[in-house]
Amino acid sequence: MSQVTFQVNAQVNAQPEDEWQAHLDAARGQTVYFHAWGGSAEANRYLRWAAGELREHYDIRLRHVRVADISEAVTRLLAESRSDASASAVDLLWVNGKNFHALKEADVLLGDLSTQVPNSHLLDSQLPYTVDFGIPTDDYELPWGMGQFYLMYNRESAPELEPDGYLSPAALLDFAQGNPGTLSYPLPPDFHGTTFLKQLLIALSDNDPRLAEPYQVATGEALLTQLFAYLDQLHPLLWRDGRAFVGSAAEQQRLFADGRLLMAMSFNPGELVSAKARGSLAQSSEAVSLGPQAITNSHYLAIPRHASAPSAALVTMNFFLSPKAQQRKADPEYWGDPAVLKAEHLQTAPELRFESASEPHVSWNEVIEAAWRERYE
C-alpha cells in the first residue's frame, strides 16, 4: 500500500480547508487528556506509540488518563456539568454503551463530529456504528474499533462444542460440573462480567427480540428468570464456589494462563492471536462463541463540549481514524483491535470470528446488574 499521509483533504468532508488548518494551528503545543480504560497492556502500548506520533507530527501531548472503568470519567463530566464548569478536565474519551447514553442524555458532548473530523469520510458505512446499545449516536461519537465477545479455552481440556462450532449454555454447565472450581467470570458491573451475562441471556433465549427494545417489567421478567435459573445452577460449580469472582478479564486471563482456570474471556477479536504470539497464552488456546451468535459492537471516541483543548482533541481523533493509526491498531502484533475504515484504505486486518448479535438495548444493562447484585451479593 502506498505511503499514507496523516492529513486528508478536509473539503471531502464538507469542512473548509482553512477551518481545519485553524484547528491544526491551534492544536500545536496543547495537551489532550484522553480518559480511556487502562486494563489492556496492548491498548496501553498502542497509545504510547500514538502519543509519540502526535508529538512528532502535530506537537500535541497525549496524556492517557487510565481508568478502571470509563464511568469514572463520565461521573466527572456529569459533576462538571452540574457545577457549570467552563472547561473540562477531560478532552477526549473512549466510550460506548450505557456511558455514552448517560453523556448524551446530559448534553455534555460535542456534536456534528463527522463534519469536523476529516478522516470520518474513510469510515466503513456498512458497519452498524450509528446505533450504540440501541441508542442513535447522532454524531456525538465516532467509531474507533470493533469488539466481539468470546470465550477462551485450551484444546487439552476442551468443552464439548456444537456441530456448528459454538459452545451452548448447556455444554458450559456440563463442563463446569465436570471441572468444579475452574470457571469464573468478572464481577459485575465490570464490563466483561456484564457482557457475559448478556451473552448468556441471548444464548438462552435464542436472541429474543425483546432484548432489542427498552426493558419492560411485564415482558422482561420472564427472560431474567431464565437467566438466573441458569446462574443458580452454575454458581456453586465456579471458582471459590461462586462466592467470589475475578475482578477483571485481565485477572481471569492470568489465572487461565496459569492453569488455575480453564476459561477466560475477551472482547478484542485479535487478543488471543496477540497473546499466543507473545507466549502469554499457550498455543493450544482457542476461541469460541457462547451461543451461535456473539455480541458485537463498536467502541467510540467522543469529545466533551467544554474540553479544554478542543482543537487538539479533534486533531487527535482525526489521527486515530487515519489509515496508518487504524492499520497499526488492527495488527495483532500491536493490539489486534479491528479497524473501522473502508477496506481500500487498509492492508490486512483481523476479521470478526463469529456470527454477530447486536447488544441488547442499553436499559438491560442496569436491570441485569441490579438484579444480579440483589440476588448474589
Given for the second form:
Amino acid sequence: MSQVTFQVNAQVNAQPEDEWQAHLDAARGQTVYFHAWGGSAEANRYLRWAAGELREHYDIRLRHVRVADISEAVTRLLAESRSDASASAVDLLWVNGKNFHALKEADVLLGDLSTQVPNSHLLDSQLPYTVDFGIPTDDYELPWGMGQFYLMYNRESAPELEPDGYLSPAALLDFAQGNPGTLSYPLPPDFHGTTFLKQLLIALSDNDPRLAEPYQVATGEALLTQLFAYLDQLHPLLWRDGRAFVGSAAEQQRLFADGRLLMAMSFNPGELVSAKARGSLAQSSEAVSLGPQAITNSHYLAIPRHASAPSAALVTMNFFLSPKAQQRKADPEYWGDPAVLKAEHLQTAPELRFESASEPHVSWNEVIEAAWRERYE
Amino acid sequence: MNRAGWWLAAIPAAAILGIPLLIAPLYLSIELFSLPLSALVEFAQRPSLLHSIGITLLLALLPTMAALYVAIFFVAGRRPPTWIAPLLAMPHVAFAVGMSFILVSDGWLSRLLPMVNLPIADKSLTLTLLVLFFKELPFLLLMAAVVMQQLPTRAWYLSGASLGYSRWQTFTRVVLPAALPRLRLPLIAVAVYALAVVDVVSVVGPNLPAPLALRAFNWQQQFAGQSQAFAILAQWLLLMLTLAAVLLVIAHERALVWWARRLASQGPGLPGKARKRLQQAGQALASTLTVTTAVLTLFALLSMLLWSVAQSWPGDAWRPQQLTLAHWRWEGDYVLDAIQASLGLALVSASVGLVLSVLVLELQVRVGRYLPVWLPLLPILLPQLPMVIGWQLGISYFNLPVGWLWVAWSHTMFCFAYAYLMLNRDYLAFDSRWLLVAASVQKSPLQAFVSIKLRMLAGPLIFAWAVAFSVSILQYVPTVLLGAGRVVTITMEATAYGSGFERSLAALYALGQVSLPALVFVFAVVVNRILKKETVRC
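The form predicted in complex with its partner chain, contrasted with the form predicted alone above:
Shown next: the complete complex, the earlier chain at its head.
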C-alpha cells in the first residue's frame, strides 16, 4: 500500500522520481538507528510493527534506540558537532520543543525535508505544525503525531473528582488536601513533569499571552511567582511529602495502577484506552484536563545532517508518514497517537478530546525547570 | 624466553591496561581546564550539593560497613554456608526492582504478613541503603570466607584455647587483625561501587536531591545551560569523594586493628556477662541477616516469576488475580535478543579479561617482581562513572566510531579487574616446583604451563571467569554511554523497564538478566566438581 502511495506522491510532488529511487536503492540493507523516547509501551509496540514492515518492504533494519529522554540523543549530537564527527550515531530522532530548538540552533539537522520526503504533501496543513514551541520548524523536522496533555484518575477510588469538563488548579489542591500523599508528578526536567508545570501555569494565568512570547524577567517573573505560590501549597500534600518525585510518567502510571497514587498523566490521547483494553489500568480510569485548555503539541521526526544512513532515514520517515503507518498509529488498539495527514487519506479522523492550548514559547521551559530546581532541589 | 624477554612482554600488557586508566583522567583534566571559573562558581551553588555529597558518602560507607560487621560476626562463629555464592548471581538492578516491590510500606511483604508494615518509602534513602546492604552482604561474606581459608585459623584457635582464650577472644585478638587488611580491597571495591552507582539509584533512590552520581549522570545526558560543565565538575567531585571514602575505610581498618591489639595486650581475662551477651546477640543478628538476604533474594525471584505471568495484580492483593502467558509469548523473542547481545559481550570480555589477568600474573612470576595488589584492581577501585565519561570524551575527541567494540573493550577492563581479584592469591601461591617436575618428564614449558599449572588452577580460573562473566552482564553505564544505542543488553532493558509502567515487563527482563549469571555459576560449580573428581582419579 505504501509503495503505491509513494508512486502517486512522487508524481504529484514533482520530485525527480529517479532521485527518490536512488534513495530507495541506497536504503536497502541499511540500518536506521532511531533515537526515540522509550517510555511508552504502545509506542514501543508500534515501532516493532514498523520495523517488520520496513524490513519486509524496503529491506531496512529499524533499530529503536529507547532513550529515557531525547535530550540524551541531542546531547550526543551536539557533542558530535563539537568534535566534527563525520558519521553520527543517530540516523533519525523523535523530537520537539527545546530539543528541536537546540538542534536547529546548532545547525546539525538535515533541511528541506518536505521536498525530500514524498509523503510530506499528504500532511494536513490545517494543523499548526510549522511552529514548534514558538519556534518555526523551517523544514528541519516533519510532524509525526499529536499530543494532548491530560490527567488520569480512577472514578472509583476518587469519586469526589467528578469534574465539570475539567479540573481546576484549585480543585486539584482541594483534592490533595483531602487525600494527602496520593499525588505526584514526574521530576522536572522530565518532559511530562515540565509539561505539568506549564499546564498549571496556563491554567493559573488564564493562558496569559506572555507565555507565547520569549521569557523576559520584567514581565514573566510575576507569572512564575504565581506558579510557585501554588506549588508551595501543593508540595507538602504530595506523595512522599514532596521530598521525592516519581521519575517518569511511566513510573507514575505504575503507582497509579497499584492504587498507591490516585492520578497519573499522559500526552497520548489513546493511552488510557489501550491501557484499559490490555488490563493494565482499571476500567473505571478516566481522563481529565487540568484547566479548561489542554496543552496540545505536535511531535516530529528529524534527521541529523551527518546521519550514517541518510537514505534509509528518509525512506523510514516517508513510511512513517504513509497513510498505512499513520492509520495504524492513530488506532488506540495499537498506539492511539493522532495522525497528521489530511482526513481524505485516513479512514477515521483523529480526535482531540479537550480544547487546545499551544505550548508556551520554548524559552519558558528552561526558566521553569531552572527555577524549580533552585527552589525545591 | 629469558627474563629480558618477559620484561619486554610486560610493556604491551601495561599499555593495554594502563592507557585506558590514563586516558580517563587526561580527558577529564583537558575538559576541566577548559572550563571558565564561572562554571565552578555556579557548580558550587547548585542547590543541595552538600546534601547530595552527604547521601553519596552515606551510601558508600554505611551499607559497606554494616555488611562488614555482619560478615565479621558470622565468620567468628562459623564458615559461611555454601548457598551464599549463588546469591551473587542476582543482579543489583533486578534485586532493587524486587525490593521496591517487597519491602516498601503496603508492599508485598505487608500483604503477605499484614502485621508487618515497614515504614519504608519508595524512592528513599532507607530503601537504597537496605538494597545495597543486602546485595553486598553475600559478596563480603564470600570474601571473608576466602580470607579465613588463607589464614591458619585452626592452629590459632587451638593455641588460643590452650592459653585460656575463648574462640571469640582468639578471633578478636588474632584472627581479626590478620583478616582485616586482606579484606581492604574488596571493601573499597564495594564502597566505590555504591559511591558511583547509577542504575540502582535511579530505580529505588531518592531524587530530590539525588546522590551525586545520579546527578552527574543526568547532567552528562543533558545539554541545557551549564549541564555539561557541571557533569565534568561532578566527576572530579566523585573522584575526591572516592579518595575520602578509601581513606575512611583504611582509617576504620587501622582503628579496629589497634583495638584488637590492645585487647591482646590485656590477656585473656574473664569477659563480662554483658559483653558476652552482646557478642552472642551480634552473632545471632549476623546469622539472621544472612538468612534474610537469602530469603529476600528468593522472594525477589518469586515476585518476578509471578509478575511475569500476571494478567492483573491489584495493589492490595497478595497474589495476581489472573494468570497469563501472554507476556512471555509477546516479549519472549525480545528478551532472547537482549540476552543474546549480553551473552556475546560477556563471553568475549570475560574470556579476554581472564586471559589478560593470567598474563599479568604470569609476567610477575616470570620477571620475579610483584605489583602492589591494588594496581591491577584500579578499574574497580576507581569510580566507574568518571572513568567511562573520560573514555567517552577521549573517543569523541579522536572521532572514533561508537559501538560494540568500545563497549566490549570497557567491559573487558572491569572483567579483568574482577578476574584478577578472584585469582591473584591462588595464582601467586602456586608452587612452581610442579613445573620442574613436569620438565623432568620432558614436557615443553608451554605444555607444562597448560597441562600442569593451568590444570591445577582450573578451579580458581573457572570461578574467576564466572565472576568476570557476571560483571560484564551487570554493566550499565559503559554500555549506555559507549554503545550509543548500537548495543542493547539485557541489563539496559531491565533498567529501562525497571522504572517503567508495566511490572510484568520489568519482571520478565529482570528474569532474563538473572538467568545468565545463574547459568554460568551453575556451569562453574559443575565443571569444578568434574575436574576435582578427575584429579582424584589421576
